[in-house]
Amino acid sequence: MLGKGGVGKSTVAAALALSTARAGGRALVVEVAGQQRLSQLFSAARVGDDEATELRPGLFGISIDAERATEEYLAGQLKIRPLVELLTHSKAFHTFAAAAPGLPELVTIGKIWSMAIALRPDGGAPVWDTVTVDCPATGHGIALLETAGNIEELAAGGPIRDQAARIQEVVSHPAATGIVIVARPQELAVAEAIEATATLRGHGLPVAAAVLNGVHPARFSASDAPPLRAVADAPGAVGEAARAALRHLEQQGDDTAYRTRLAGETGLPVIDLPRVVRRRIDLPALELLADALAQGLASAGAAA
């Protein structure tokens, strides 16, 4: 899940695990750099990073914390303990760790493609049916998601990138990985929805949908307009009533043509999520959302 700040991304990414919870599968969904939101829309204890967090039936969340990613994946590759806690003690290391380029990335997107591909002891099937990640907004999400595919092609060889070069064969795969792009029906989230597909695209990554968030329901057509301008100037509730109603109209058709420019400029399906009017998104609001993602993926799907 990829977009701007403050386009409800986390929202979505919440949403869209629930949905498949709903529908009896197993889903797990993941958020990146201490954001901490699953555990606010869930009024759930806080989601760590040591193990999954059952936050309804089916749906589990984790967060993952890219120093302690790290200490796992030396963990996992120096095999002496004593070495890796001397390392991950050190001041000197985490700040080489966070200077070193693509290090966090990598161990972030590790940790993530580890999950993905986890298997059952008992029978050989996927722990997780789907697992939906809530990137950083755009510019880091990009960076996160090619992290690995940078690694491979920089590397001279070794164990890293060989890890590199499986973790890219499963976010590189449009069978594996489907990246969703949230906007809302606003110019500059648009744009940036845009341009993230087209860098996305040009690196080989595939991105799936576009989720248009926060749409006003259709309450007018354009027909409704004339009548209704033709009362807007009467004093009282009246006219109040029906300015209300022409903003809301303009505000339709405004929704209507960045759906018609995120689709037409990206090629891709575009789903429409409700504008959804609450102090707090609750579980009720994020049953709506996840509704309204089922039936748009059902109906993205059929028209393909």
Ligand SMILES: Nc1ncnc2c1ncn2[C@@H]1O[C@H](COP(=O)(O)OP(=O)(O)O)[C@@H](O)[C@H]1O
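Residue numbers count along the first chain shown, from 1. For clarity, a rigid core is taken as the largest C-alpha set superposing within 1.5 Å between two forms. Worth saying up front: this structure is predicted, and the values here are computed from it rather than measured. What changes on going to the form predicted together with this ligand:
- Core-superposed comparison between these two forms: the Cα of residue 228 travels 2 Å or more.
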Second form
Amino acid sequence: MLGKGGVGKSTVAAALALSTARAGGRALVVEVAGQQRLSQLFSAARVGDDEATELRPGLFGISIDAERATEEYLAGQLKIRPLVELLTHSKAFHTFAAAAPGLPELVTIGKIWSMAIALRPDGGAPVWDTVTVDCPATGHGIALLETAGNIEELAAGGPIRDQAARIQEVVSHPAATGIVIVARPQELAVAEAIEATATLRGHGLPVAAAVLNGVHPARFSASDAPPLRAVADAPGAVGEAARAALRHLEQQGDDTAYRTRLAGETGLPVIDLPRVVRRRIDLPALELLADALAQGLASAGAAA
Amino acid sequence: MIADLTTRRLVICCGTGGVGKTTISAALALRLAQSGARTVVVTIDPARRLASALGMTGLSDEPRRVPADAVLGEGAGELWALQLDAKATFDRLVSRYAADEAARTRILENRIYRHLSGAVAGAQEYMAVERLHELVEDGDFECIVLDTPPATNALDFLDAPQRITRFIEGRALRLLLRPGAVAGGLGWKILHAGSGTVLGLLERLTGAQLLRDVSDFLAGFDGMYQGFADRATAVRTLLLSEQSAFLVIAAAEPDSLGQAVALSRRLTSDGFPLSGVVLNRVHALPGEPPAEQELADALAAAGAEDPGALARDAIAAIADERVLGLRDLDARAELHAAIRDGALIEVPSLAHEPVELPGIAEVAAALGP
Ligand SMILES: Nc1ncnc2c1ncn2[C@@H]1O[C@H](COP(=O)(O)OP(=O)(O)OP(=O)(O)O)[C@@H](O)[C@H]1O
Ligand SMILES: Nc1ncnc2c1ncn2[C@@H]1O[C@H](COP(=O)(O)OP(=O)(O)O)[C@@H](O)[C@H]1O
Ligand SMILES: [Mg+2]
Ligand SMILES: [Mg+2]
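Write the structure block of the form predicted together with this ligand for the protein whose form predicted on its own appears above.
Complete assembly follows, chain above in first position.
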């Protein structure tokens, strides 16, 4: 899930995982950079950073902390415990790791990759049916997705390059990875979605679909406008309700225009998710979004 | 509160995703320019929404004049805007400070540099520090308004000056710079003898070539390190001083509020001068909905085809607005309880998305005295 700040990446990630889990699959949602949005959405305790926490039957969450992931990575690479400790306890290493641009992103995407390809010890089936990554907002989200490809090019050889290449193979393969661009029906979010899609494609990364989140329900049609306008000047509550209806009608029109523009300029299937008017998104609201998403994905798949 | 900001050199807007940092930064810069200050609004978010908000086709690493005369008014200062370009900033830095032509070429042609300066995540925050330093030193602007990326990355930016100095003054850099320390040289064998050295371990991870490239890259900057450290320290001093002012932007959504309060506390406890919180996109609370029959009668008289259904939908529309209005009333109360008096600005949710200058001017006017 990639998109502008606040468009609903975390919400849509949770809804997607919920729809997998409700269909009997095992879904993992990955939060990065120490975010803790899942625990709010599912009113659960903190989501773990080393092992996945089960939030609902079949739905798990994990919140990757780059520093921890670095240590874990080193342990896997160096294998010899005392060597790992020497390195992680070294102040020199810490200043180096903290200052090295790209390192937190590399271990983060590396950990995601290892979870995505993990197989069960018994039958060899994948551990997770879907792994949904809740990326940081566009600018830093794209950097995360591009990291493996960049390191692959930058390192001439050696273990890091080989690992980056293996990660990049999965991240860039359209059968393995699908980047979903999330937008709101608003100018800035749609502009950013269009720009992000072009940038990702330019780097050979597979953008699969766009989600237009927070679409107003189609309550009114153009023929409702004249009577509503006639009543809008009425005093008190009657006029106020007519004005609210006209505002809603205008937003319906805006939503349609943004959908057309998003679909036209990206060529992506656009899945609408309804605007939920609640104080906060709770489980019933997430279930509603999960259903809308499953439906949208099914018809986008059918269209493709 | 805005009047108080006119005396600051630097105003920094931060907050979580999508709360209105870019919009408020642009509006605030417009206000400061309106009050007479030559102002530049700078975004260090790699996403390029500042240009969209100002209705400009593009921004670059050099300040561009915002064509704002229509909204600036009499006696106003100029309004300029800039989008950080990490690569352009880094290239300029190298050209300006490299010891000689050979050193310059050595850096510019290093493969690590070519990747790092452009694409690699994290370089953005370092270059933001450098760009800010340049702007302050150049002295072209009385006020600089800074639009930051969403919260976690904004904190990365605030930490960046310290990370730079720690790295430059630390042992890691000296190790990597020691001649012959890296694969190939005699020193390498000696280091390797104790096979537990940090460098030896690093090489096992990265391979000899990458480590050699890194070492070479860092060596290229020989003689420039003190400059990096000095500028980073100067920026940190400015950020902590009374010449700066931080504004936390919040939206009335429940999660956003908690994060805004946490961010405000974090800034204060880290010693950054917090001026206040902007609660953005506050929804107005409409009155109670009318009786359905009364509305249906009025709509029938106005010629509606199915007045009953239309009345129900209209009531649903106003009920939605009431949910958001009530939610935002609570949000306001919650923030008032958490934040000292006089440090809260409320900006209403505007009927039309405030993009392009008239919209930004509307937000600017809503910022209060
Ligand atoms: N007062 C307001 N009334 C109505 N819409 C607003 C208001 N302030 C901001 N917006 C809109 O809300 C959306 C988010 O605003 P903006 O892009 O400024 O947020 P941001 O914090 O910079 O986001 P990001 O985290 O992605 O950088 C935009 O579509 C913007 O036009
Ligand atoms: N379909 C929707 N309808 C109404 N509100 C929504 C919807 N999707 C998300 N939100 C709200 O928008 C805000 C931002 O959502 P979030 O998922 O945290 O965004 P992001 O992860 O992109 O920053 C939250 O307050 C969330 O409850
Ligand atoms: Mg999120
Ligand atoms: Mg922004």
